[in-house]
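Encoded as structure tokens, the following chain is the form predicted on its own, with no partner shown.
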Amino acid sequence: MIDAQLLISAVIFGLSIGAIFFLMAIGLSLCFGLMRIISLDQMLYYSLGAYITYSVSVASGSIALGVLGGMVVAGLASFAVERLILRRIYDRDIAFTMITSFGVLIGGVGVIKYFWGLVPRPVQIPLSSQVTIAGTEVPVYRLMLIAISLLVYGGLWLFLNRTIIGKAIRAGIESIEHVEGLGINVYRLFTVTFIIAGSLSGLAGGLYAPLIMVDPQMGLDVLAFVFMVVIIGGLGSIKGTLVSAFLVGQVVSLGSLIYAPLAQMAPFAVMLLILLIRPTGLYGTAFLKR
């Protein structure tokens, strides 16, 4: 019998991990939905966000400033990669773009090692206070992560449904040919989408940095889980990414509570089960070649 307080702690832990998974995976989902590329280099921007947060927080003493700096640097890095590399291969096969983005990730890890070395770096937790929920003390910082992920989801929804650029991106996800037919420069949409995706990945790294040791391999360590979140939710679906991220977070958290190895195995079992029932994921639609 699992203790009630332990169960509540595990649920909150799972939701906070899911929040980070969402911020990391949403970039992958957006890039696939509009550009039909699997942008594994999003994990590089996640790592960059964490390292910039570390460096700025050490220099200034402000974690918030570090997270903001991480978002900006990650956004600039994603802009450079999109303009210099990915823009040249949009018309190539999806497997080719995935391998190219993975090469960018591996090369970026090497750059991080060059500037910051191989030793993991700690980042101070900005909020050490706790709040009591049903008799269980829960870290406020983890609740803040959950709230931020929901705010990001709400902001993305408003952007995609209430702004001209957002509506153009949604239309491009449905049919890029129709958007081109309206005279809209789709490559500008690609750039905007990629910068948003990279900035959110950097935000994920900056927010998660205080809970882990910042390490050059941190992007590679979570790559399988993030890819799994996107697959379960449905490629290109923002709502599916949110639901899937919280689902995987809970499976990891509760699985480790029941039996530690389940934290690694159970998410893959869940993914296989869902794909057997819904091959396109929870909220995905059939893949259409462009």
Partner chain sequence: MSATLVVKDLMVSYGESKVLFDIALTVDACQVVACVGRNGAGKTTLLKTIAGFLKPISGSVTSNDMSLVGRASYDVARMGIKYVPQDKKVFSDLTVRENLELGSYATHDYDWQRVTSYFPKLTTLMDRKAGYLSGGERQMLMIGRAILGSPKLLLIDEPTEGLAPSIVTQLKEVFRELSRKTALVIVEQNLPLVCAIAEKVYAIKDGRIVAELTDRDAIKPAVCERYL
Given for the second form:
Amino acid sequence: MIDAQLLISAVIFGLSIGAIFFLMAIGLSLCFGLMRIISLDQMLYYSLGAYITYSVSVASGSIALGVLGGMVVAGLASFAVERLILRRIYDRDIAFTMITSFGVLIGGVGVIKYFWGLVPRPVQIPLSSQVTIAGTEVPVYRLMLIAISLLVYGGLWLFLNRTIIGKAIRAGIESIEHVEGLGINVYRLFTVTFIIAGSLSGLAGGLYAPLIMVDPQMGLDVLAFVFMVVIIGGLGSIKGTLVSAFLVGQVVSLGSLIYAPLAQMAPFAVMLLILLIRPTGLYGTAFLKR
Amino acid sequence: MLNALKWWWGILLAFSLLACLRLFAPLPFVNEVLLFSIYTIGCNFLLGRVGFISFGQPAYLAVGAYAAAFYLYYFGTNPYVAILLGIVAGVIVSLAVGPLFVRLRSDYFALVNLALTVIVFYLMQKVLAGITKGDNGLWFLANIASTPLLDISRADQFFIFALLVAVAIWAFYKYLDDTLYGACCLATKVNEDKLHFLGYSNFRIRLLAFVIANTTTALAGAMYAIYLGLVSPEIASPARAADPVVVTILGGAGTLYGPLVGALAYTGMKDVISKLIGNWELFIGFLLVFIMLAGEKGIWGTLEPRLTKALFRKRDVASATKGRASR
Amino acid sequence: MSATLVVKDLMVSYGESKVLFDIALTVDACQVVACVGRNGAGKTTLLKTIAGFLKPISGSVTSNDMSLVGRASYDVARMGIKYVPQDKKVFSDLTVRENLELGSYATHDYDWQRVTSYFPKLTTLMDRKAGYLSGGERQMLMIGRAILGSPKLLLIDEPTEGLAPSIVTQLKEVFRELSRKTALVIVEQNLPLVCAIAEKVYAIKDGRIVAELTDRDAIKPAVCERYL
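Let's compare: the form predicted on its own is above, so bring in the form predicted together with its partner chain.
Complete assembly follows, chain above in first position.
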């Protein structure tokens, strides 16, 4: 029998992992929803966010400042990539965008190696204090991660439902052509969406950096997990991504409680199972043509 | 006879050139190129003919490699049997996961294959660590018996074997392109609805393509196992998952010789660039983006039309001069 | 004064196969023009090309002497040439209000009075998700969305397809009203409707214009039927 304290800490650990997964995957999901591209380069902005957090926090001592800087730099990088490369490939098919963005990703990993070298870099945990919940010691930083991810989800929801740009993005997710037909410059929507996606990936990297070692391969390492989160939720669905991220977080965390090697594999098994039942994921719709 | 020669000459020429390369380049390099090209041709077929992009080829590579490794480590000594077992394992695994995978949309397909690679990786590294020896891998170089006729436990004779296998595989894929089945594959890529209305089953066509491609990959895996004499979970490393896709694009997706040219270029460049500037990712990443933006034809896809044009012009000139000489 | 729309020698193809050949047509300000023809004759392709969704291989499309060829479709829409597609796809996840807001956002025209005066029914549906509207209501919303910004030309693709007769009658009145300020190009199979409102009819067959009826007296269902 697993004791209650272990279970509570595992659930909270799972939620915090889920929070990170959500932030990592939301960019990919947004880009697919609106632009119909699979933007693997989101993992580059994730790594970039982590590296900037490292450098800024070493220089200034403030991790919060680092994370903010990471978001900004990730946003700028995604803006540049969107303008220079992705803009030319929006009307190509999905496999094409996937390969191109993969090229951007590994090229970017090369750039990171050039600036920061191969050595993994540690980032200090900003809040090392613990609180006691139901008799269990829980790190405050993990609780903060959960709160931030929920805030981001709320913020995204407000943006998409309350602002006119957000409404246009939602409309574009249904039909790009009709939005264009109204006289709205969809390429500007694409740029805005891509910058938001890139910054959120950067935020994920910055927030996760204190819990891992920051190294050039970190983006590639999480690629499979991010994919999985997006697939389970359904490509393009923001709500689906949230649900699936927390689901995967729990599977990883509770799975490792039962049998450690399961932590890495169980989520993938869950994914195969879900796809067997629903080939488009939990909240995915049938393929929307542009 | 003449027709047969016409059909074969491209393949024979390509691999004779590769055999000649053996004279200039070190043996490990040419072996690497051969194995890599066999590894890639399955991915090339899926992407170029069926329109499925797979970020999960290492999974099938590992299936073949581990099948061969288990046999050689625990049971027997004959490398040919090991390769055969690798092929059988490839067929079984692709038949097992294929029906689920080929129903998926192409974007989901790519992602699911990657997920399978992750599963296989952790399966071999952690879950089955008792049999696979985890990260240490299985070492069985000493277990491989010398075989009569072609002793593939030796690197130089392995090269001849790999060359023969490659010729056979290329002939097989070229033959596939000529058949009605090859046409059907292309048709599912272009317009699956129309093909469905014509009375073909997209599912069966794709499943067959999936099994063919991944069995070839498993064969490559078994050959890697024999060649290296060691198999570790590293072979299914998700970090290397995109290599076949990159090589496919580099060579020219859907072209017959694309994987060969791509593997040659990739392996060659990796050696040279890593030594020169030491930042391989930077180079290959931007090269990939450049190829995609420049029309995604790849090296061979760009060269082929020019080569044929140049060749045929030359032949025209040659036949013209011959005509004059005979007069 | 230059015409609202002049199309000359227009050729359009999908990849290798040509769909439109040597199309030439003129639409004057506030004129109601109908295009008739069988399914697959190229009518929708024509409208989409004018609206900038397809690039022609040759020929010119101008509006008040400004070329439309090569402009992005949103740019064409901003010039006051709005395309109302036949698929009746409103943004189903958005409410009617949000659908209209998007139309206003693009054109900076927030005068919904005009929309609701044509389609009073929309006032009661404002907060309903557009996905729950009936076919007729969707068509009202699509047209209502498009007339924001007072376009000078509306390209309307099969507006009455699949709609109830009472709604068709209502749409007929709306088109009449609209044509006081806006030129209309309507692709339509409903000949009585066409003949009731059109001042000019182009018959399209196999990608070519085969007849042009400009005489009000000649525009009769029996005459148009020949080209279907």
